[in-house]
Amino acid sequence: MGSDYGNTNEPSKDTISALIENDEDYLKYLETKIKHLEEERKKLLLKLEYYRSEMEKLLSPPLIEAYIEYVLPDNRVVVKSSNGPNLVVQVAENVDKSKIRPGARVALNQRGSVVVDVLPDYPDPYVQLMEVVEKPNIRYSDVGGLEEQIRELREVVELPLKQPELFEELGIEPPKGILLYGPPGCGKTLLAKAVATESNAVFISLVASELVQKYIGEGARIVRELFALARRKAPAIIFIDEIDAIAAKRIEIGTSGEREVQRTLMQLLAEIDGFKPLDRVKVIAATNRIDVLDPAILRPGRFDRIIEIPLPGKKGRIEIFKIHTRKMKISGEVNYELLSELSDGFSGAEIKLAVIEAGYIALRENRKYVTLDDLVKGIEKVKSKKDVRNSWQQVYETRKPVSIFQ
């Protein structure tokens, strides 16, 4: 807001003396001068008001975000904030009462805890960051030895999202969720990455432990926001890795933290198989501890399709070796049958590590190519590490706990 103060174009003394001789001209000059000063005063008052309002904004205490739980008579509501207990507060007169409803996000004055504004609906930034914007460069062709699992995954996930009219014509409801289980390193997360790339759906990925929050009710709220985001962006796929972090078997007696995890689980079950339809939203979960999962999450209607991702067989190991060596510079013929036999019992991750170790062996010998002998040595190195891990695990499992009070 600019100001012209100080630039009044003052006439010279000779001009004023000449104007004094003519009273009418002098009066006009004074009137013009007064108008100019009044305009300048208005501009300065506006600028003063602007800076006063800015100072009030800087000095005013921050507002508290809360959610309306219940609407009470006498212009009062019960609100729940993330940093304290439920409160019964008043609603300011200038707030639109039609927007005051359970679940609405509001702002509370910190001094009197009065609802002073209704905040617009927007996705939680924490939940919004779970959306995978840049899809991984993984295709189904990059997954070896899991042809049957890929077929089931495409039938349950891709087909209902891309061609829902087929299921309407048949009169059946497609499965809502898929649970992938199996030993670590066998391709569960790799399959999820392939689905994210191959499907045209929005892909939302998270680890189940991210749903465990510090404050009571926050985990359940994040689950609600997560599925609300997926419904808005449908067709969408929600991938929950390590679901056993929140879906372990429930017990009657536990700590407050365990009870909060159970509340989060119950909200997840309600979202998958509740009153609200999923609306072209599919849920994929992964775990390597299916034995600890709660039976409620495994029943039909929630995770309808349970797919095992086992250790690769002989044919699968050959395919995985071919996938990981197709970009390598290899000298001579590669006997994949031999590599598959030597790597019996390996997971896909261990086969990939063996190929990487073969590359390091070539680098140590100042070669820019890999030979069959390097791959065999890589397998032996991974096998030796695997034997060490297994022996230590056996020692740990058979070791008897020693009490300090004995």
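Just so we're clear, the structure is a prediction, and the values are computed from it rather than from any experiment. Positions refer to the first chain, counted from 1. Only the largest set of C-alpha atoms that superpose within 1.5 Å between the two forms is called the rigid core. First, how it differs from the form predicted together with adenosine-5'-triphosphate (ATP).
- With a cut-off of 2 Å and the rigid core superposed, Val334 has a Cα displacement that falls short of the cut-off between these two forms.
- In this overlay on the rigid core, Leu37 has a C-alpha that sits 2 Å or more away from its partner position between these two forms.
- After superposition on the rigid core, the Cα atom of Glu69 is displaced by 2 Å or more between these two forms.
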Second form
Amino acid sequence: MGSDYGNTNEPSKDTISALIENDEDYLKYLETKIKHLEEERKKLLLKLEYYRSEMEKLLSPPLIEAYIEYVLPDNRVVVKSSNGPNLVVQVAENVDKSKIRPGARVALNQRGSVVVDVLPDYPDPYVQLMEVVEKPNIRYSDVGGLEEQIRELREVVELPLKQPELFEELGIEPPKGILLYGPPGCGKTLLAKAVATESNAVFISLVASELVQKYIGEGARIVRELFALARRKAPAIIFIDEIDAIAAKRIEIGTSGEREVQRTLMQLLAEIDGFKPLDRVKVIAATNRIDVLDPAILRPGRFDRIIEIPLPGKKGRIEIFKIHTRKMKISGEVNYELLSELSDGFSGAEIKLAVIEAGYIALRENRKYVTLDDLVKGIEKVKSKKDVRNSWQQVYETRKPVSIFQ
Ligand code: ATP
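Switch from the form predicted alone to the form predicted together with adenosine-5'-triphosphate (ATP) and give that structure.
Expanding to the full complex; the earlier chain stays at the top.
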């Protein structure tokens, strides 16, 4: 603390008297010294306080973490403690009662008999791999060439989420799970986000392959958390991309990795079986590999509505070009028919890429607008990359193991 307290080099009174000529000066000297000592005392008191509180922390017994399950009418609460059973406990007087609600994370005293504190929520690190978007901000008008698929999704997702009473009256059970399948980059994720926006539902997404590759041993728990989160946020749409990573049919379950994948799938099926068709949660799954899926997931009551999201046709490509050039400054007429013809075989993602390439061409030439010529060049660029990718894909395909579990 850099204190002079107890400094042995302090000059003696005689030395001071020798240096100070009159009483007045000596008085001033003493006053300064008193001030200095008072400050020193304050500092030491602070230090003492700090050590006292540290000592208290070291001596205080550990508390027990728990979650509130119910709040009883007599203000006691039922908690699930982290070390096991459900307990009925009192809440200490000094705890903010407005924070005492189901789901709150609290600390119990060491005996586990009283809630002594409400702890801040902390995000489960595993839950962070889910993307939660309250308002995805993608509309049906942002999706090109999939009118029929949009119509179907409106019927089986949007309408039941918005007007469940219609279905109740008619006695119809809408599907709980919908499977979108088709080649990559054709708008499966985009469509799922658009349905969430238009249904005023929260969009919670998760990539199944990440679940089994990055979070080994935690798959089933994360699936449970995913559904719990969706129920809390309802109306919600759960989007599971690359579902084949956990739902591919397999002949025998040998390795622990395969057992883990199986457990994750079982948990997913149990969760889907556990909610009702008119609960305000819908599950949309997507895959590029419908051929490898385990039939168990396609059974009635699970993913029993299957919708194909194919490569866009000529008209679809025109629409997608229009969508992605909507915000662009374009000089002259755009021949969308021509662009569509030139981009035959492109996915929506590739069309978007071609438009971005066109933008870069204009940028490199210091122009603030894009021309039809740039767009044609953009298509050519994506095409050449696509050719390289395809030839590599062929090499890769011939070397790839037969099963994704090998
Ligand atoms: P993957 O199977 O690889 O997950 P996906 O089918 O989910 O692909 P998206 O992620 O939806 O494809 O598409 C990627 C991007 O491509 C979208 O964000 C969008 O910008 C564009 N896109 C794809 N399809 C369309 C479409 N039909 N209309 C407009 N844009 C599209």
